[in-house]
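We begin with a single chain expressed as structure tokens, specifically the form predicted on its own.
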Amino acid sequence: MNLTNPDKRYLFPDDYMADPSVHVFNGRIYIYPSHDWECENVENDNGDQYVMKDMHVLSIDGDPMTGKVTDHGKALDIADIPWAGRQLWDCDCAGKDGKYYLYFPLKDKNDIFRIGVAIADRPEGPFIPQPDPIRGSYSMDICVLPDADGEYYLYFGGLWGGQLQRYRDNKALESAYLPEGAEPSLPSRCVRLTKDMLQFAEEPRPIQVIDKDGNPLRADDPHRFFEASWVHKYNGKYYFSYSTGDSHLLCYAVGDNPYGPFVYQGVILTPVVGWTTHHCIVEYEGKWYLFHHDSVPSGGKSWLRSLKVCPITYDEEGRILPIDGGGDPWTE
């Protein structure tokens, strides 16, 4: 794999933030990250080390590689969410008809992840949460795609601590099940939102990543989906990108509609310093950028991560040139 190594920038060194969702609203870049806190919890596969009890909104003046970053302060607090249990993880924001809708995963009082909605009059908030989570919602890692047809599509799902293995056909299982070996890997989910942006308009659908022969990626494939769905459009195609989890890659696949299927294309980012890799891809003034995080500033603590940005490049066939993440290479 021939890796590129573009200039990279740490965006907000004053605090630990991660899992960026980024959008351009009113000509300005807004970042919706999760907020890491130092804690004494044991680091484990359930993610108990990620306490996350509030979120801030950041914005950038102009070029994301050089512009001033502003922290607009606390936009949502777990204490203000009536159904809250713990762990206010990654989120995403969508604008419609002068309102801004923040979608966030949060464990309820039974320690089950649900997806909530909070509403604001400005992109930076503050956001006022709805009294209950979205009906039928589960798991975590949110991305919202506003499409040309006027519909909004919400993507979600994550394995292990993200609880996706506890569901099949949108119903909770008696016992969690993780595919192994040659079995098809667990897919992300996509669901169209209602016109008022507050509920699912349909049953969530599986978002299958397939190889060039049309076969779903296997559970033992290091490029299979694990978490961190993101969808953007480039030259009329839908690019579904995601984290592979324990192989520590960011990968992408391409499809012709919001539901896929998406044909696997390659790696976007090799491993970073720190266990998790979570990202988004955004266009600003004709250039494309990868927002992500790593744990270099915290000395490698995977639960204290810092926001980062770098430019990305497409070749003439629309392939994303892979970037060196700066961490240890993944090996089987």
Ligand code: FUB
Second form
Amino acid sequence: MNLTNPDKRYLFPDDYMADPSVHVFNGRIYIYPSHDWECENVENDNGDQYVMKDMHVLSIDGDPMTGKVTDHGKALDIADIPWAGRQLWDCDCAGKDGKYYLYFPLKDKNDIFRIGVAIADRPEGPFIPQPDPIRGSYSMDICVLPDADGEYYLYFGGLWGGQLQRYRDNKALESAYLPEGAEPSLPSRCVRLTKDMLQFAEEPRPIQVIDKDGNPLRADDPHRFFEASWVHKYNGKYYFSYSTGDSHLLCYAVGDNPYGPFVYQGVILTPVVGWTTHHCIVEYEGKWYLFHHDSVPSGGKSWLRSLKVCPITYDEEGRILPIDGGGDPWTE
Ligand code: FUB
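For comparison with the form predicted on its own, would you give the structure of this protein in the form predicted in complex with the named molecule?
Everything in the complex follows now, all chains and molecules, and the chain you saw is the first one.
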């Protein structure tokens, strides 16, 4: 694999933030990141080291590679969410009819991830949470796609600490089941939102990433879905991108509609410094950018991450040229 090494920028050196979801609202770039905190816990596969308690909205004056970044302050605090337990993870925001809807995953008082909605009059918030989580919601890592048909599609799901292995067919299992070997890998989920943006309009559907022969990627494939779904559209195609978790890649797959299936294409970003990798892909004034994070500024602490951005390039066939993440080398 030939890697590219475009210029990269740390966006907000003043604080540790991660998991960027980015949108252009009213011509301005807004970033909805997780707000990382120092923690005493030992790192574990349950993600107990990610103890986020609030979130801030950032915005950029113009070009993401050079524009001034503004911190608009605290936009949501778990102290204001009636059903909150702990761990406010990766959010995303959608704008509709002059209102802004922030979708956030948060563990409830039983330590189960649910998805909540909070509403604001401005993209920077503050966001007022609804009193209860979305009915039938589970797991974490949110992306909302506003589509040309006027519908909004919410993507979610993540393994291990994200609890997706505890569910099948949208129902909680008695015990978690993680597929192994040649078994099909666990898929992300996609669900259309109701017109008022506050509930699921249907049962969430599995998002299959398939190989060129139409088979779901295997559970032991280092390119299989793990967490951090993002969907963007390029030349009329739907690009589903995601983190592979324990193989530390960002990969993508392409489909013809919001639900897929999505045919696996390749790696976007090789491993960064730090365990997690998480991203979004956004167009601004005709150029495309990858927003992501790494743990270089914290000296490699995987729970203290810093936001980054770099340009991405598509080739003539719409393939994304893979980028060197700067972490331990990875070989395909
Ligand atoms: O920030 C907590 C978790 O780490 C996110 O939900 C994952 O995507 C990973 O970045």
